[in-house]
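Take a look at this single chain, the form predicted on its own, given in structure tokens.
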Amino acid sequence: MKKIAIGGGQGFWGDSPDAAIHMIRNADIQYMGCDYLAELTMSIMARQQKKDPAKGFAPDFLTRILKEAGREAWQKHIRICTNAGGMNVEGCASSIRDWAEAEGMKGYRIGYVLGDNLSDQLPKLLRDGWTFPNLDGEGDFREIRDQIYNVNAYIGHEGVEGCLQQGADVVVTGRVADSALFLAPLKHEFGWAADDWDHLARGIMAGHLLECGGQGSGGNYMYDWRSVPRMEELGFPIAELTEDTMEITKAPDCGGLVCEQSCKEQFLYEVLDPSNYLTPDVNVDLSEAEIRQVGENRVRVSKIRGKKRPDTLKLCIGYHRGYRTVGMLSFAWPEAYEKAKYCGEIIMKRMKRLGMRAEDVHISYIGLNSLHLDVADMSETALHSLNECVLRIAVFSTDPAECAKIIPEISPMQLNGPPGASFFGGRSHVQEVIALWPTVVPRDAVKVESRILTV
């Protein structure tokens, strides 16, 4: 019975690269996606490449996977999809062209998937009525449409597939959706229809359970983390699929650990509805799927279902919102609570002073509650018995300047406030704020183009 082996490589930009590089050299798989997106990650590449044009993509692809164990990946015939190339998908395949023409490979073909980006649809799409209504229901699209940095829909696994029918190798696109990276190489291997919905959901949520790299293997493992063995040599999961089956695990000789619980996590991970799941791909309803232990380190999943795909896809577009300045001074104990919300009421009466004009003034206390706001134990007992406390201070406005003043009136609280404070994470600045507006397109909007480059 045919069986075709996925291994996750990445879980996001920054990733480490230890476990794709062990899976290359000692796991038995015929593929690997790497998953270098977030939603604001597009508009970071975006202002890059504004900056020098030839940016825009995630470097880290090359520089530490493919110059590291590109070569072995090819030699043992292991093909890698990434949407590594961000905002600059061509670019990132020219950058791989030339690495590999350096390296004499010889017929080592590039897929590249191109359509993602509707920066240029975007006018025509305007003016044929279509209104960007923000998901969370928020705010008026006119107002954000000349402060936008991209334009991106999330697109299936169509171009991927198309290039790996032309025999790429590797395969770099823009903002596929994650898990399409992996449904692609096992529609192309087992044939499955464009409507076969149930097949199709089997293989988003085998790409589902690995997009997050090591979180799908004992990495951010809420349920035990104390039992996740070798930690620092954390390896990646590996998906298994025959017709019938799928099954998670991991390389040999390598960390973490593979079990029901570890994979629930993940499986249930960014979920809104169990019964519908949407991709671009197929509707997934994993609300009677069953998770069971088959082996060391070895997950059986099956009764995955699935339904017609949506007639739109999600469209992430982000734009310059604004500024901010975040400030922090730390406290020691005793009365390290009292003494940091003190100061905090002294910077905000200098504040109204100076005339600061914000939009939005965010005080917090790291060690206390910068994480759970609202719900944070804030009882007598809680706050007396702090070791010590960091003030946070976010100012966001509009116009820089008004982020500014608060700057230079941070650091003297270190003697003109109550004592114990000191400088933490050294002078604030002005920083730009990059929003997402979540919205839809119509699909029949995007048009999706597999190209190959040969070398």
Contents of the next structure:
Amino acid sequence: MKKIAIGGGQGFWGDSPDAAIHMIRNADIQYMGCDYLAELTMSIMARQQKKDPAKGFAPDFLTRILKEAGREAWQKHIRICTNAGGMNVEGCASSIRDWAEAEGMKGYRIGYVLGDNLSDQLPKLLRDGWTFPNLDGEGDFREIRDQIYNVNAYIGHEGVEGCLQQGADVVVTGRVADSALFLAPLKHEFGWAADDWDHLARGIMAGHLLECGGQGSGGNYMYDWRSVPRMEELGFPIAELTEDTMEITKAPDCGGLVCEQSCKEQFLYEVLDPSNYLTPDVNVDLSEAEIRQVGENRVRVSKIRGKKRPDTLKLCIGYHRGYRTVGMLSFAWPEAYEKAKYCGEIIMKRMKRLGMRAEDVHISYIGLNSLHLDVADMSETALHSLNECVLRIAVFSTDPAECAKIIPEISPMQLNGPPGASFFGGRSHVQEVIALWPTVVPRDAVKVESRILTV
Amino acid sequence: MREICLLEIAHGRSGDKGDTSNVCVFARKPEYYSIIEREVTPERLKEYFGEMVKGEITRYPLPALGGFNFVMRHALGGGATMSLRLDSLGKSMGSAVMRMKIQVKDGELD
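Other form of same protein, the form predicted together with its partner chain, not the form predicted on its own:
What follows is the entire complex, opening with the chain shown before.
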């Protein structure tokens, strides 16, 4: 029976390349998917590209994975699909071609997918009456129209599959949905029809369990984090599919854990309604899915169902929203929290006198409540035994000069405020705040293209 | 009756989509599923989080997996890009749910 194994090589831009390299060298896989794009990543790349047109993609895919193990992957016929192309798919693809040429990899085929970037189509869509409604129910699109960094549709598997059909050894994309990077090779291998919803849904969930890398094999594992072996060399998950089964495992001779509980935690990660998990390729129904241990570091996932794909595509629009700055100051026992709190009040009184106009100010105390906020334990016992506490003040304003006003006000508190304060990390900076406008676009506004560069 | 932290009988993970946070909560043993069903209602969770979660909370049961998915709207102070919170992605919303106190009957966990 035909069996295809695909590995998850990267969970985000900045992830460790070790598991991907180990997997290429040691696991019996035919494909690997490497996800680089989170919700905000495209906007960050767009901003980089605006400053330097040669940028706008994740160079790490080439510098940290392909340069280390790309040739070996090619020799072993492991084909890699990645969305590392970000905002500059052609730039990413040509940098890979330059490397492969220098390596003398004659015949190496680089596929790349275009069509997700809708910036140029925006005026026409607006003229045609498309209003880009905010799915969170707020605001008027016309108000952000002039502050947009990027407009990218989450596209499905088609472009990647097109490249694989043309013999690509590596496929580079922009805003292809993370899980579609994994569905594409599976659909290509098993020859599933474009409306074979149950099979497509299974392929998507294979991708879903792999697209976050180590989070699918013992990383961020709440059930029993101490039980995860050799976390310092955490292996990433591998999905093995046949025509009608799916199992999740990991590479031999590496750390990590694949069990029912680790798999369940990732299964619903970033899922909203489990009966209608919307992707560009299929509407997935997880409501009756089952996850069972079938061997050491091996689980079987079954009863995933699929329904017709949505008529619209999710759109990722990043726009300039304003500025932010964050100031921090640490305080030592005794009364660390009380002193930090008092110091925060002093700073805010000074800011009032300096006339700082901020749309939002958020004050929290690292080591006490900056993560759990209102549900943190603020009991007398918790406060009394506190060894140290870091005051954190975050300010948002549409005017960078207003944000900047608080920057020089933090460090003087070491000498001018309550005792036991120490300033660390240097003066803070004003950072731009990019916001996302969640909306959808009609499917026919997107034209996906699959292209090939041959070395 | 006695009071315990949800963490004693459950595990899970949080994720983010814009300003929406999802937290999946799975029973550590199959028999704990009904305790979670009884104790961790959307209403209880909404009351627990107070101002921290400004929008609606929906609970989706997944009996075949022995757990629930909770979807909390306007829960991340504006979402990854806008939030002034240290944990703008709500990575710790999962453990925040797990420290909620719940009531268990005598002998119910044996």
